[in-house]
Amino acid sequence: MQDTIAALDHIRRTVPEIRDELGIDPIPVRAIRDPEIYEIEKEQLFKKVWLKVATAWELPNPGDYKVKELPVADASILIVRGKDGKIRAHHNVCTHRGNKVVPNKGFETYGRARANVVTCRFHGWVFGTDGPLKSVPMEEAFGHLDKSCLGLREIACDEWEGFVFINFDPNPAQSLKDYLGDFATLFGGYPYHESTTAFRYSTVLKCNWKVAHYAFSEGYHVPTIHAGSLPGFRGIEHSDFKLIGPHASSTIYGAGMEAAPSTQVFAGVLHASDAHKPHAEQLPVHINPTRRDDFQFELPNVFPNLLIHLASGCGYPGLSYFTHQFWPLDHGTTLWEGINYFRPARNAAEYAAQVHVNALHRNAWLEDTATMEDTFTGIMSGAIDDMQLMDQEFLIRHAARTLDSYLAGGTQ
């Protein structure tokens, strides 16, 4: 253990590094506010890196699918187990004249391949869950068709951890591996495919991508933003930086879950049980490495648009680990997802208890999306051209810079 926490030594930062390595100026807004910059992102970053798309867990068995939604890449796309097990990606587009083969509704849509083929429903193509056309009525009619060149376009795919991610570069410079690097190694070994039971909220912001990201990327807001939901929160502790590559995370450290006399009750019952108690053992070792007791959960962002906030039990009573993702569905619109993931419950307390902790997350999350639109209507205004960032505000910083790194053509 102590050979693998010394081989990541080189991710860890002090206060005084992050400021060294990162800079304390103000960070300029324009990333947010110029309609021109996020064409540039369509095309250099969500194009060509890695995101994340779905779990393994939504997709138990063969023939299960998923269709996603995704405007900032132009794309609809097809995430599906072949008969083989293998989850693959494909462009949800027939290749006989452009229909999605399979239609959606909303931004997701998931079903089940019968016999493990999706048929277009325009003209009745016939595509196999691992891609190839397999039939085309009056294939004879066509005088040519070369189906063997005719399958569902492939988009590279690849997992790690149960987390399902996309490339839409069909060369991409990086494998996932590649891509995650040391963040893979930091966050491995948990056991996130055991936190079936998900409660998912979404909701349309109206607001640039990064400022519904950058609100969730730092605890500063906790004390005053969260005053209503966490009557009796007594501060947090935002420590343990680390950077890695494009990725960074943090630990938030804090205290006053207890604070309702409700809460109590329904975490009593989540504490009280095995299987969804504070299990600190179960973090990577690197997480939380002195095993505090108030740890509430580290925040790690995975550029660019994916938060996995990892609690093991220990923040919200019972809640596993929590996701946050942010689509652009345009310049100034944001499509947000929140997902609580949480051990299946084994009876009708666990789940009652489970329903209230979630139900406490979702208020806090209202509380966080309620100040998004507001602070994308000031920097739009032109009132401010910059950011003023603080140390527990690192995660944008670091952020913002990768982004500028890719934006200018390169990677990190």
The other form holds:
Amino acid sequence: MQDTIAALDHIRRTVPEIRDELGIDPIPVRAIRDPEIYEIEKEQLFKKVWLKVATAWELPNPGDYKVKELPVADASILIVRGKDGKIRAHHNVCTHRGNKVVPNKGFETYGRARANVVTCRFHGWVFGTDGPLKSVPMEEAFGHLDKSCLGLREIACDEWEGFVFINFDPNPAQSLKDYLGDFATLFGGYPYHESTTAFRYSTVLKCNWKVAHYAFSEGYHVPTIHAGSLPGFRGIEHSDFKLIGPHASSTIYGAGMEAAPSTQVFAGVLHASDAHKPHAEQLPVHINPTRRDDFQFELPNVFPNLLIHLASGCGYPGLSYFTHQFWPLDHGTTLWEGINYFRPARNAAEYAAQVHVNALHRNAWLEDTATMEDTFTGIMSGAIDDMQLMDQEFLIRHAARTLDSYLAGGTQ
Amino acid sequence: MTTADYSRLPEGFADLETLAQIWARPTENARNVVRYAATASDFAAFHETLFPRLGALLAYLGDCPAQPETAEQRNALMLACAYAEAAPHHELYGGSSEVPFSFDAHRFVADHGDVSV
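Right, and the form predicted in complex with the partner chain of this protein, after the form predicted alone?
Full complex below, order starting with the chain above.
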């Protein structure tokens, strides 16, 4: 185990090392404030890098699909598990005249393709879930139609640990494996697929996507913002800093909150269950490597817009992990998605206890999101030109620097 | 339109049936409607009556499948879920139906919000 831990020594940083490497100067807010930068982000970032768009367990059976609207790439995408079991992504665009093949409702729409085909409702063109154009009504009336060239337009798609990523670049500069790099090692091996009970919330925020992203990227705010939902949160320690190419991570340790009487009872149900009790031993060896018993969760930024907080039941009772994702809708509008993942309840008491923990965490998210529109208004006012960042906000500093490198046309 | 009767609880929980009629609802969205409209005294009454019985209620539910098979089981789970979501308002938020200093909860969309227990 020690050899394995040592293998990732190159990503670990002390606070002085973080300061040396990333600096301590204020970070300009121009990338948040300037609408022109958002246009560059769309082309240089969101259409170039790997983006998580689904999980494999959302699409368990052949024919299961998900339509996801991604205004940041001017795209509607169809993510579907084919008859061969493979998950693919295509533009949700009929090659006849451009209509959406699968109509959507809202930002995400789920369904199942019967007989492993999808049919455009405009003129009835039929596509296989693996992409090819299968049939065209009145095909002879087109004179000539080379169906072999008219399949759904494929988007690069790959999986890591059941998380489905896409890349809009027709020729991605890196494979998903190379893009994730040591992050995949750091977070690999946890049984994410077992935590299929998901409580997903979303909201549209009137702020730039980075304001929302950065608000969830540090633990400095916890004692202040969460004084209501995490009363008496004691001894928070934000440490174990790691830099991983475009990604970065850190660990939240702490004695936890003063649990209310009802929380103690509900937590007791989960902690008494083998399925839901804290499972520090299931954490990848590089996370909380000394197995401290005050570990709360690991907080990484998977560049550019995903956070995976891995807890393994050690933080909020029974909570396996939770994710945040931040999708720009335009320069000043963001779709935030927060998902709490639990292992399936084995009985009704466990389910009720999960509902309690989920409610506590949802309420904490309500406290988090309270700041974002005000922060954006403040930045847009021109009153400040820089963010002042302390050590625990290094994920923000690192993400801002990485963004700058992409905007300049490079990568991390 | 009549309100469904969710008050019928398993044997031994008749003392909670009035609370169940007020609070028990099958979905998170439906429970939110009740929670948003509740007063500090509503939350206090819910907590003061149910908390002493929470252990017994969860012990009963521990023998029920996660997806209940009978109306009594289902009503009991709905009541437990309603308390799970309402308790913080009494214990942490001073009886407010809102989370203090927070984002407008009505703007949060729950994907699972209309899924019944």
